[in-house]
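The chain below stands alone, shown as structure tokens; this is the form predicted alone.
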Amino acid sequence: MNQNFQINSKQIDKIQKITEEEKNFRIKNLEIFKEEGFPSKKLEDWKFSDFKRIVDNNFDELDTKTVVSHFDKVDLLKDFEHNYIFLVNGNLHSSNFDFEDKNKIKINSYDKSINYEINKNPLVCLNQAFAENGYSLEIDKNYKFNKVLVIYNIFTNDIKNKILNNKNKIRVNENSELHTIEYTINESKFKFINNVLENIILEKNSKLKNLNIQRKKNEGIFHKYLKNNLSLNSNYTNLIFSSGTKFNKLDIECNLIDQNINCNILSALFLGNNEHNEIKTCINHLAPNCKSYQQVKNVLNSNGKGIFQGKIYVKDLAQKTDAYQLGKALLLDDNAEFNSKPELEIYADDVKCSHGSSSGSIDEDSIYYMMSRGLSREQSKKLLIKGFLSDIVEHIKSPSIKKFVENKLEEQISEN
């Protein structure tokens, strides 16, 4: 472990109105977290994302303390109609809910009821040892949301050398629907580290779309454990095009947990020059008659990085399970690099199931092709890397919020 980041219990001490079977919780995260460090590759699941060398690489000193910094407003985004809500270094910090129906929704600071589950992976002991902030998000039976919910990811300048620990979640009951997007927000031009534990529960015939997108390159270092537990006919979509950090690892656990689930996650993502993201998933179909469908699409150029590890278990009662996943990558520098591990975990004998990868470099033809036609070479690439990554974003069916991602990610393009 990095010599100059020390922790003990004292910080969980100072953790104000929590009950002494929830600091006893917290202090056997901690000591699991001190016994086993931040994780190396000495972990299957971190085989690819050797997250203690990073942490030595780019930091002298670390603290877990909470951050109270001072926030001026940003501007909204003007690209789309929606409510909001803004986080800042991990807080809930304010929320607007002009477009809805206000009695429907419930939303509040970090929610200190915890599922006492202890979670092999070091940075999950980490955060559920020292998480004080976050947010709380219901939203009650029968309900559809009227506009997107943006959700203000915000990161103040003075953020430096810091592990922030937040914790989030987010119920969607019977009947609802919630389209959410994850707008981050970093204006630290320091290295931090965000280690985020998120819970989503969708009940029964609920729908929740979410996108996750961030504004500019930046030096931070993200982690998150994303649990989504989801009900009879209840309709999961992720969208993640999250590109531009120094190092992000989103590790993503599905749980279909009853019949005629719908579970979606894709991702487009463009990495530049030492950029470093992972997307690990976990599909687990507890239940007959339903669906998950996966596919990962990288972009890579000089010294980017592109991992996607896949896992799909199915249940021996699973049956009638239909389930893919595919992570395709495209090669732009001979220094650019891919990894795919996808899973399969089968005891049911009726499924459908498949999986696939594949990674090239650009297609020289198509590139002579279209200059014959009169685009530049450098066109003539962009051209093809934007159809490469399109399909991605053809699943966003509202027009502007699709025009708000195809913008980013020209923008992505571009800074490469």
The other form holds:
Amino acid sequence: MNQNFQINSKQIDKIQKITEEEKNFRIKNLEIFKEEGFPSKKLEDWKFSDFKRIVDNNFDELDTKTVVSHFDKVDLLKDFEHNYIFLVNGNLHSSNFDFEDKNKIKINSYDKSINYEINKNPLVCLNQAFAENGYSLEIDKNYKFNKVLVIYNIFTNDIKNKILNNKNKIRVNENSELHTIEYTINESKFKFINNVLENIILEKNSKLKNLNIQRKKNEGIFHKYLKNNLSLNSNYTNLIFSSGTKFNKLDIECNLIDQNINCNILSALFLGNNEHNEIKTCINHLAPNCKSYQQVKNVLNSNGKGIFQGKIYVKDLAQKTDAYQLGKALLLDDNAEFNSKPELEIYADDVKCSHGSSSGSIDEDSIYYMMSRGLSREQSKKLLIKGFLSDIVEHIKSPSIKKFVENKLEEQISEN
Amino acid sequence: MLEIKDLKASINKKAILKGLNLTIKPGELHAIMGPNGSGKSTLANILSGKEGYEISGELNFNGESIKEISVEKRAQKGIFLAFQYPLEIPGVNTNNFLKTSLNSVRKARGEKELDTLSFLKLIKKTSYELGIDEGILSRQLNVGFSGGEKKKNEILQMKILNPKLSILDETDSGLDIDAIKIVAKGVNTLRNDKKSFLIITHYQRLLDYIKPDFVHVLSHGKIVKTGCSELAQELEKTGYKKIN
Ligand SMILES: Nc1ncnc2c1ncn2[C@@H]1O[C@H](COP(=O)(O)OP(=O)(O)OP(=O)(O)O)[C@@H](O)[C@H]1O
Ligand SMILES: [Mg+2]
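Given the form predicted alone above, produce the structure of the same protein in the form predicted in complex with its partner chain.
Following is the full complex, with the preceding chain placed first.
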């Protein structure tokens, strides 16, 4: 463990109004974390993202104390009408649901429920030890959102040498639908770690579509463990984009606990110099007749590193499972790196499972063809890159949101 | 328009063109025939500016040497190559691509760039004139196009870009009679006393619809025979053996 990493079990004592059971659970998690330390590449799940090295290289000191920060205001997105919530350094600050029936929506500052399960991911243990804020959102039965909900995930400019542990929960009840955009705005000029544990529960016939993107390139270090429990006939889509973050690891566990579930994880990333992004998934098909679809596409520039570790687990009774997984990279530089490690564990016999991965560089003949029509090399290259990522972007149905994401990608591509 | 003098080209030390001379004046249409592997596509590629060849000799376009000029600059100056094998570009919408292409050429010519509406009008009109199904224009560039559709798309691009020198590399190969007529129409409607064409083909058939001013035979990297349109008919009967 890093000498200058201050973790103090007294911090747990300071957490108010908790039961003895919860306290013990927190202490136990802390002990596990102290034992394991930050995960290094020695752990199978971390072999492509050595978090310990990231910590050692970026921090001389680090602590987990909670912060109270001053927050002015950020400009709302003008690209499309939306509801919003503001998270400031991970804490719920305020919300606005003017486009909705407010009676159908419960928003709270923190999800107190705990299932007392120990996760083998050391960062989740750290989170379970200290997290005491975040947000909790619940949508009533039979309610479909009129407009998208933007989650402004703001980090203030004074955040420095911190690990912020947040815990979030979204529950969409029967027959309800929600569309969210998680929009990260990092105003800190310093380095910090945001370590999130998020729990999504989709009840029968419900639908959640979530899109992730950042306002702009930033130096943040992000880890999120996302645990999704999906029920009968539910539909889950997670679209992951990037405007460039120094380090981002998204660890997604999806439990398809009943029939006719549709689960989609789609990502289109452009990673520039020294940007590191890992998407790790574990799709657990626990019931028959479900469909999961994962496609991760990375464009990697100088020293960019992209990782897709996708696992599909099919339980013996999960017949007629249809699972698809593809990792694809376009390498723009010899130093760029893409690692794709598909893993299948299948115990049912009547299933359709396909997986694949590929990486290649820009096709010079295509560039020549486009240039022969008067386009510059740069223009041609840009079109090829956008073309490569386009089938993911095409999953966005709303034209204004699509345009918004396209503009972000464009910025990211032009900057590099 | 185009003046090629003693052009030699090699790739990875392998000599392909071995001293080729050819002059094309404004308004002229030249056909090049010749056996497989004789260097026809290589000539077309070099004229369009493709990199990777070692080149010596002279290459002048409208009195200016183009040897050091990049592919896109040549396109902007008015050289167009219809590819023997047009490339598939996934994720790039054909219409958008054509618009970007046209506007970069227009910009270079000092003309006003077209807005989407005027572009769509132009493309609609042109594809109608040529009898090309507009449906392909909303698809990804050449992706999943049939062989014939790809070739027709090349002709459409040629028409839209309105080049000074059009080079067609076996555009007629693999086409049915109706599609060949489309190619011919594309050429004939562009043809005037200022524009020039270099048409690479294996078949007399296309030349029934497009009457060439000259027919050349390219063999082993050189032009070994030049004649008028009757030469093509003769070759159709006798093949290339007699010439060598
Ligand atoms: N990149 C390359 N590396 C090595 N040899 C090449 C390369 N490109 C072309 N060649 C060779 O150069 C010769 C001429 O090729 P080219 O494509 O110009 O012929 P062509 O006359 O167009 O033939 P075809 O009628 O079959 O289209 C061939 O022998 C070919 O194999
Ligand atoms: Mg050829």
